[in-house]
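First comes one chain, alone, set out as structure tokens in the form predicted alone.
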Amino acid sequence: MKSIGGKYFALAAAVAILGASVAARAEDQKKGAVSQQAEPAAQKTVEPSKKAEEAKLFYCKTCHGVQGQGFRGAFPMPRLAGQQPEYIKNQLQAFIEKRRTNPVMNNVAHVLSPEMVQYLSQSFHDLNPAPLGGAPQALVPAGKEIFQNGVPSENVPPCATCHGDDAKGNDKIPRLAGQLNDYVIRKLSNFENERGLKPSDADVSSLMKPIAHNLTKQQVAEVAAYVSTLK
């Protein structure tokens, strides 16, 4: 009996050891499954951010053109392609702080994170489609004269002084090259009512107020026609 009892005891011990081993392996597999599930989850944290940026860029292009070249609809939408990133950032902040007014952009700018602003401004800067054109070509020579030499009799300096000989701007000074002529006309004609609306918090736009004010309608149309032809 002792021999038989010993055998039973050994068998019971073996079963117990085997059970513990199986349980341990099951626990390890469970942990491994959790670990494997956690890895894709960590990767997903990057993807939605990129998708959100691309979605917002697509959203902006519904107004500003599929290549950021601008769009003529009920109102002319400005070209953002090739625009100076710092200028875009500055103007988005101006919309937020109500230094610049636009019922659509005032709302759009409020929901953009700094990271999104950086992405959008750089993305538009990197685009370089051909200008849309459409300006009266007869006005281009006179516009070129104003752009390069100003209107001394009206205290209007050459546009090239700030915007550059190629009209591509610099830092917070905007690019004008390839901009829709009708958009330039609308902005210059209504500059005082749309820009620099907080004199106590003036920005680079304040430099343009007296210049825009001193230009005649004809001169505005001329310089707008000229810059719209530049690439």
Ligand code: HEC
Given for the second form:
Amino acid sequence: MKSIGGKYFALAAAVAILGASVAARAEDQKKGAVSQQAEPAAQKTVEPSKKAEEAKLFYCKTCHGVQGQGFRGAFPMPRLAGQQPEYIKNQLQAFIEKRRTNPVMNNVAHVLSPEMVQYLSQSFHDLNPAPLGGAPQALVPAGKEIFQNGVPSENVPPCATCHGDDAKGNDKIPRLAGQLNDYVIRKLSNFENERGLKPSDADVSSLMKPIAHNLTKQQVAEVAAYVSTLK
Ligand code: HEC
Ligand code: HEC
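Alternative state: the form predicted in complex with this ligand, after the form predicted alone:
Time for the whole complex; same chain goes first.
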């Protein structure tokens, strides 16, 4: 994990506890090598082997959870289970193009082939674990109100308009159902500094930016608590 040093030490430590992503990466390479020797006839030039795909998925899960349910460590690792494949693809591309900033994921994303991205995004979409939970329950009713009706006085439209009544998302609009509340709080509190960072490419984050901007800290905590409870 050469990309992680200094301030990401705590994150690296969390990963190590989970089962060592370094080992996972070594395993990844080993499996890739073995499958290339063992099944040359089955290898198509562009498609990653089944073993390479499974090893990569395992690697993602060392951070994102064995069921893609997310993980609370030094940084919250977002839930990917049930996420819209088009959203996952667009975010991985956004990390590569630096439209979205995150030192860990920039490095993870840039080595993935389009075929691998297709496989991984579909694999995570197909997982359906229960939400991790853990948000303050007292905030949930107010969060539900914001999600369904917005905050008209602050020019905040209902979240459901785009993210769907069930918060499952659609296409490049993410699923929020079951997402870790602490991850949602972090993202909504810093949206304009992390997304849509390539001036020449006005990506879909421009839809979300003003909304994140107009929510108060309290409202962010409330709506984050609500979505984290949804299955
Ligand atoms: C070393 C830990 C680590 C590994 C390994 C890792 N991720 Fe991530 N991933 C993160 C963190 C941390 C974030 C949150 C970034 C942020 O806060 O903006 C993230 C965010 C993401 C997001 C954006 C989610 C969202 O809701 O916007 C996607 C998609 C993603 N990762 C996919 C993957 C895939 C696919 C793999 C495997 C190829 C992978 N990740 C491997 C740590 C990791
Ligand atoms: C006009 C459509 C629209 C509305 C309304 C909307 N969103 Fe979004 N939201 C988006 C889009 C599009 C994205 C993906 C942004 C990107 O690709 O960077 C997004 C992303 C997000 C993310 C980041 C998710 C992740 O996994 O990183 C959160 C959290 C979020 N929205 C919460 C909300 C909340 C809470 C509300 C209501 C207060 C809301 N959204 C209303 C369109 C919308």
